[in-house]
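Below, in C-alpha cells: the form predicted alone, a single chain.
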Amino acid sequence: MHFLGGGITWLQPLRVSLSLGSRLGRVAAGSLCRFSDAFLTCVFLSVRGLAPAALKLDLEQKLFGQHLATEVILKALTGFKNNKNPKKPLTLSLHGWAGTGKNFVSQIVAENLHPKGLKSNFVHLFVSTLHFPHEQKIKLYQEQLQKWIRGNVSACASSVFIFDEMDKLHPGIIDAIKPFLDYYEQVDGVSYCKAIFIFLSNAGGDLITKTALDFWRAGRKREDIQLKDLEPVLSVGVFNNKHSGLWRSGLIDRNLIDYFVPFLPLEYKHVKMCVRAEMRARGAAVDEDIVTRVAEEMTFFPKDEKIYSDKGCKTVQSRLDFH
C-alpha cells in the first residue's frame, strides 16, 4: 500500500494476467519469479482446502462465549471451500461491541485458509479510518477499492479480504465491490466466486446486547439464542443505521450478504476465560488470584445486573501487565 500527500491513502492493485502464454514470456525475469511463487502457493492452498477440524479447535479453545458465531463460521467456511464450484463470494458481515472477539476471529480465519494469516499476500485488511478518512474522496476510494480487489483476486483467485470498522466507513464506499459479489460468473473477464469477504462492524451491537438481555431477565440461557433470533433484526438495522458503513447498501438490498454473524456481549465469567487464555499465551502458569482480580477491574453494564463487560476482553492484555 502506498500513501499519497494530504492523507489520501492509494491502494495500488497487484496487476498480474494468469495467461501463462507469450504475454507471460515477456516479463522480466524477476517479476516471472516473484510471480511464479506467488502463483505456486496460491494454487496449493486452493488445492489443501481447508481442514474443518482445525478451524473447530481454534474457534472452540481461542473463543469464548460466542456460541452462534463458532457455529455459522465454522460451517459457512467449510460449505463454501467444500463446493468446487461456488455462485458469488462468501460474504459475512460480523457484528457486535468491541472486545466481543470480531478480529480475533477474522485472524483465525485467515490463519486456517493461508499459513502466514495476516500476513499473507492473499489476505488483505482495510481499516476504515486508515485507508478511507475522508467523505470528499468517495468516489477516489471506490475507484481505488475496485482496482486493488480485481487486481488481486486476478492474482489468487482464493484471495480474503478484511473490512475492519465498518460503522465508521462513509456510505456508499463499500457498494463500490458489490458487482464481484453478486452473482456473476465473471465481471471484466475475472471471476471473484472463490474469494471471501468479511465486514467487521460495531454496529447493531445495541440490538444483539437488547437480545441476550431479554434472554437473561426471562431465566434462558445464552446458548438458547439462535441465529434466526438476531439475523433478521440485525440486517434490517444495520441498513437503516447511517453510522454503519451498510446504510442503505445494496450488498443488503440484494441480499449479497451471506451471513450477519452476532457477537454476544461477553459475561464475566467469559473475560475470566480472556485472562486465563492470554496468561497461557504468555507461557506463564494461571494463576486464579490474578484471574479474579484483573476480570474484577474490568466496568459491567447494565447499570444494576452489571452481566456484561462494557469493553469485552479487549482491555485485557493492558490490565494483566499491572500483575
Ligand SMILES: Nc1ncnc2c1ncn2[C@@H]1O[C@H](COP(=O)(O)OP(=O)(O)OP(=O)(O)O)[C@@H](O)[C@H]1O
The other form holds:
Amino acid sequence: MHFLGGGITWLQPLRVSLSLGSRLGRVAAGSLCRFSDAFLTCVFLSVRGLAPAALKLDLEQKLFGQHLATEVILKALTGFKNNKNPKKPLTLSLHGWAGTGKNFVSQIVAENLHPKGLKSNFVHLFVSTLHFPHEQKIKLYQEQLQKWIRGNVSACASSVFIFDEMDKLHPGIIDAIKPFLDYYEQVDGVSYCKAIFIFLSNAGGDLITKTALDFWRAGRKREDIQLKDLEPVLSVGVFNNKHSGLWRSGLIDRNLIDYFVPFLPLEYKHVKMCVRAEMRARGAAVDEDIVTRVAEEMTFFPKDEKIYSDKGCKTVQSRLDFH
Ligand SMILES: Nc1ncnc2c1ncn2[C@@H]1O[C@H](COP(=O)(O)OP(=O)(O)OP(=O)(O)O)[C@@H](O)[C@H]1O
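Return the structure block for the form predicted in complex with the named molecule; the form predicted alone was the one displayed.
Full complex below, order starting with the chain above.
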C-alpha cells in the first residue's frame, strides 16, 4: 500500500505525481511519444480491468463468515469495472467490529485491481490518527487531501483511496472530497469517475452485532441476514453518530456512498478458520490441538452466551507465535 508519511512531508509524493504529467507525453522528433512506466502501467491496468471470477474465488476462499460483504463487494466492483462510462467514482463504506476483515478485504480488492496490491503506487492509504491527528489543522488537512487526490487521479484515473479509522476522523474532514465523489464529469479538468474510495470504520459495529444477535437468539441462521436488514440502519446510524467520521456528512445526505458494507462479528468457528489459514500461510501443517487452544484463548461476548470474538481474528497471528 502506498502509505503517506506524517506532517508536511506527506505532500512530497503529490509533487512527484503532479510532475508526472510533464513526463507523460514528451513528443520526440518524428512524433514518437514517450510515456513514463507508471503511466503505462496505469493504462494497462485500466484496459485489463477486473477478473470477477478471481475476485470471487479470493473472497470465498479467504474471507470467513462474511457472506454479506462478499456479495456486496463482488457485485459493486464487478458492476463498476464493467461500466465503460461510470457517472461517479465507486464509494464503499465498510463497517464492523475490530478484526472482522475490513482491512483484509481492502487488501484483497487492491490486489485484484492492481497486481502490486497494497504496495502499488495507485493504491493510497490514509489512517486518521496518523495523517490527520490534530483537530486545529482541519483546514490544512482538507486542502492537502484535495491536492493529494487530485494529483494522484490526474496521474492514474483508476486510483484506489482507502481511509482507515474513519470513526477517529474529525467531523468535516471527509466532506472536503465531496466534489470528487459527486456526479460530475470533471472537476477543474480532472475526471474522478474511475477512481475507487473505500472507507473503513468501527462505527455501526454495535448495530450490526445487535442484528446478528437477534437472528441468533431467534434461532435463525447467520446466512439468512440480508443486506436490507442492515444497510438502512447503518447509513442512518453512521450519519447520526458524532464519532463515525461521516457525522451529518454531505456524502450520506447527497447519497454519494454507493454501498454500506456490513461486517458481521466473528464466531468461535470463524476464529478457528483464521488460525488454520494462518498456519497454512506459514507453511506449517494444521494442528487441530493448537487451533483449538488459540481459539479458546480469545474472549467472546455477550457475557452469557459468549458467541462473538471481541477482537475478531485480530490477535490470532500473535497468539499463534506462542504455540
Ligand atoms: N473475516 C475474516 N476472514 C479471514 N481472516 C480474517 C477475517 N477477519 C480478520 N481476519 C484476519 O485478521 C487480520 C486482522 O483483520 P483486519 O485488519 O482485516 O480487521 P479490521 O476489521 O480491519 O479491524 P479494525 O477495525 O480493528 O481495523 C487480517 O489480516 C486477517 O488475517
